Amino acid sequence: MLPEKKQILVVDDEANLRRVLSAQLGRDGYEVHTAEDGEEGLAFLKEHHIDLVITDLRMPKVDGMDLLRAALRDDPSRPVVLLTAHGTVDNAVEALKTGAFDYITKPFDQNEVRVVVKKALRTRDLASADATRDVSPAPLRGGSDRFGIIGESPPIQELYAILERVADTPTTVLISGESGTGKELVARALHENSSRRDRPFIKVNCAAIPKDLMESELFGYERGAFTGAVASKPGRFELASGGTLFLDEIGEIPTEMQVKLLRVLQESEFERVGGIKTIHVDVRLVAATNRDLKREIAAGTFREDLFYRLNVVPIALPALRDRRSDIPHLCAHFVAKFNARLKKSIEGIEPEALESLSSHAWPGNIRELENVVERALLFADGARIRLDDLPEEIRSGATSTPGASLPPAAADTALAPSTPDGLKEQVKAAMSKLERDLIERALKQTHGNVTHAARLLKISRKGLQLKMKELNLRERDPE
């Protein structure tokens, strides 16, 4: 599909603020939406997809926080970020450790917007190229009663047996695998298990900030510690004080602030940016990475002390194709999921679907898997998920490895630099077939309304119309 414009909701009772930030956000390339009260915002994110919502904390009818929590609720993975008062941060900061994302003071700095609302939002791109939001900690059979983590395979129950002696203690955890493994899901059942589970639980992904804001990212700023700092803030590891701090793509961070991290592991105390106090934190680190750090050590990109400060509990996540016996148990969590969340009634999956589900590589791991459940649920005609509900690349057993399912002598030159259908034209010609697949059975489900099979595309009608036109598929009239 056509890259979308990233949808932004507005939520105050102000009405020349919901205009100032619209214009902003605007200009700044982003699709933005308003309501004037967190009631109308609420109905808003109802019945649209919306990437982020930027709330003001104190409204009527329905405030900021019972927003906040409906917004995570509805899907945990998209940011919530608020508008406050100088007054008001002490909320503010208490609703970042019921999940918000990040807090704006008012009068807000354009700059600070722009900064926040960017990191955001690869936040958000970067949940969405993993499985660790939206592997929903409900259990089904096959899986822990206590964990919240589906699976009876070997590998599983390893972590289990992990996760029982390691989860009730102050040890710190680096957690390893692919992306798409559940790194973050592991984290939280750390948390969920522990004494701290009363106290926050707070993420940072450190691949989405931007190397010069990692220091007040993590310690926090006084005011004034430079442009744009017009108010005191904390860091994570202040809001995390008493409860747990997941550090995602641990990998990411710079070795000038490596050396910072090591000594608030070591000492548990640090200095906030443009500050002289010291402040003290009792803070529970899980790390995680996707990354082999070892290999970054030898390279020279990260410290070899503070790798063995964070290594010691090391959990090893296996990837789908390790663990394929889980599928099946994956499969019918995920069926239920989005009958729930799409209003379906699937009973279930063909076992010769679920065969060619099992047999798949998986490169993307639960997230790749969850996506296409959805994708077929969303376009199944029948009771049960069926072989030819599931995408072409899936029926014909394809794997992660070019060329794995043809013959040897044609996996030497297929594709072979000099033949014209090399991999970039297979690609093409492969995500165009996706493409235009997908349009066509929207369309028919949705009798040709080309706005309605936009909705259900989670894309804009205008996309839509574009990405017919590139495919040569006309629009009909509705049935």
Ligand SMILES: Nc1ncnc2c1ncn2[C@@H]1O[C@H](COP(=O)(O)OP(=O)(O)OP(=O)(O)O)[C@@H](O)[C@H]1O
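Think of the rigid core as the biggest set of C-alphas that the two forms share within 1.5 Å after superposition. Positions refer to the first chain, counted from 1. Values in this document were obtained by computation on a predicted structure and should not be read as measured data. What changes on going to the form predicted in complex with the named molecule:
Relative to the superposed rigid core, D109 undergoes a CA displacement of at least 2 Å between the two forms.
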Contents of the next structure:
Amino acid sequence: MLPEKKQILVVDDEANLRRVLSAQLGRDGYEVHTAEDGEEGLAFLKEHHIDLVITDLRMPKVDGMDLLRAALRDDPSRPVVLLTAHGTVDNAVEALKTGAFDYITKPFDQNEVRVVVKKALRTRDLASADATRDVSPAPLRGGSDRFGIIGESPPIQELYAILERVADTPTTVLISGESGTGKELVARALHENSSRRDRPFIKVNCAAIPKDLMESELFGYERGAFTGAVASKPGRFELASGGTLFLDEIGEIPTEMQVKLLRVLQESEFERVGGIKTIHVDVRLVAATNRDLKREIAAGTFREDLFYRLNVVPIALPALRDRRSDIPHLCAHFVAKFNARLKKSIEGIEPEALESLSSHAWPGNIRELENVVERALLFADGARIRLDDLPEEIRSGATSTPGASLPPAAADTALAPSTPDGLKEQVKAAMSKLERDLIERALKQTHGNVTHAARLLKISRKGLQLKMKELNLRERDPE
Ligand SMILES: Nc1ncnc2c1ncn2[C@@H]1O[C@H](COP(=O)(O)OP(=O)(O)OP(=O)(O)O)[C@@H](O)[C@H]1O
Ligand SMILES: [Mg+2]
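Having seen the form predicted alone, the form predicted in complex with the named molecule:
Let us now look at the entire complex, which starts with that chain.
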């Protein structure tokens, strides 16, 4: 059994700081442990279950960077947050590159600590609910699986050709595609295959940042720029200097910010919030969206001039149902991946099961396929994955309408007595659809806050997370 409270380890050689952080985090409902230096911290990690590590950077014996590396080796999905004395960009960049979740500059602001801790623990929850998320290693350069992207279908061949041509250029790329089609994978592939690969790859999820924090998050702020700005802090653009900035879910960016972004794109310069100095950066921008930006332009919510600036090289990722011939390759890839991760030795997939997998509609695209293969591997007790190891909706083909683009709506299902599905299957499909709609509505109403949505739906948070995973609904980062 895991302890009920989240366990945080604070490592710092200053007793005062340990005391202040422990008191604050304790008040916020966490169980806090402390260590005086990296060595003691590491020893503690070996013996105890810890959900989040907060560590000072400069310490005697084992320093924060060493602790970070060792902690990540031990458990790559456990977030580590660094405390840095003056928030020097170099240290912060180095830490983020090594895999730190975020950093906080000293002297710190209580609210900042609260936000970062919450965000880090949320990511941790997601990572354990979906072991494949955010902890998957960056794709290998080159190699037989070309950019870490699997597929042989014509659209993927075309993608390879584009990547080869544009990866090592400073050109802005706009990646579009449904959820789970590999947008982030492609963004990382662009970075890894450019001469910027040794510089930072910084990701910003535009949907996760509250509107009024967006500017300071992207461009940084000077001390005293607003209440709580007790020290200056570089923004994501500065952190990405010399490297790549990945603006995920760009369609969510508020209109005021669009103007500011446009200026950086045009002039490669900006000012920190509350700052007067103009900062020049060399950053390669990659943006992604699962929205139809042309439609947003027509609706007046996305600036046309910004769109053209971003859309220099468009990459549209196909839905998995539009490249079904890749399904067997992807399955083989994921079987190998999860064999290694779960210490299994599944040899492959029975033809019947593969047929089911190949005809499913895959509304959650490759992420959904990946989850299904992982689950099947866990269930499989034979040498190969059998039809029985697959979830009911894939076995029964509840959403398998080959060639169709979406699972049948509840109404369609109910009105289609001539389909081969029996009453039970139809009811089941209709129920899933209803469940999905209700959950999506609750999440929308609570701006993606799972805890609040669960309360609205009168189920537990864990229960909602499980349901969301089952229905392949993505959890948004907290705001
Ligand atoms: N062509 C591919 N080959 C191998 N793995 C892939 C491929 N495309 C996607 N994946 C895997 O599928 C998962 C989802 O991909 P990714 O996170 O890049 O999607 P996304 O388009 O950013 O999704 P979202 O819109 O939900 O953020 C990841 O684990 C990724 O590694
Ligand atoms: Mg993504």
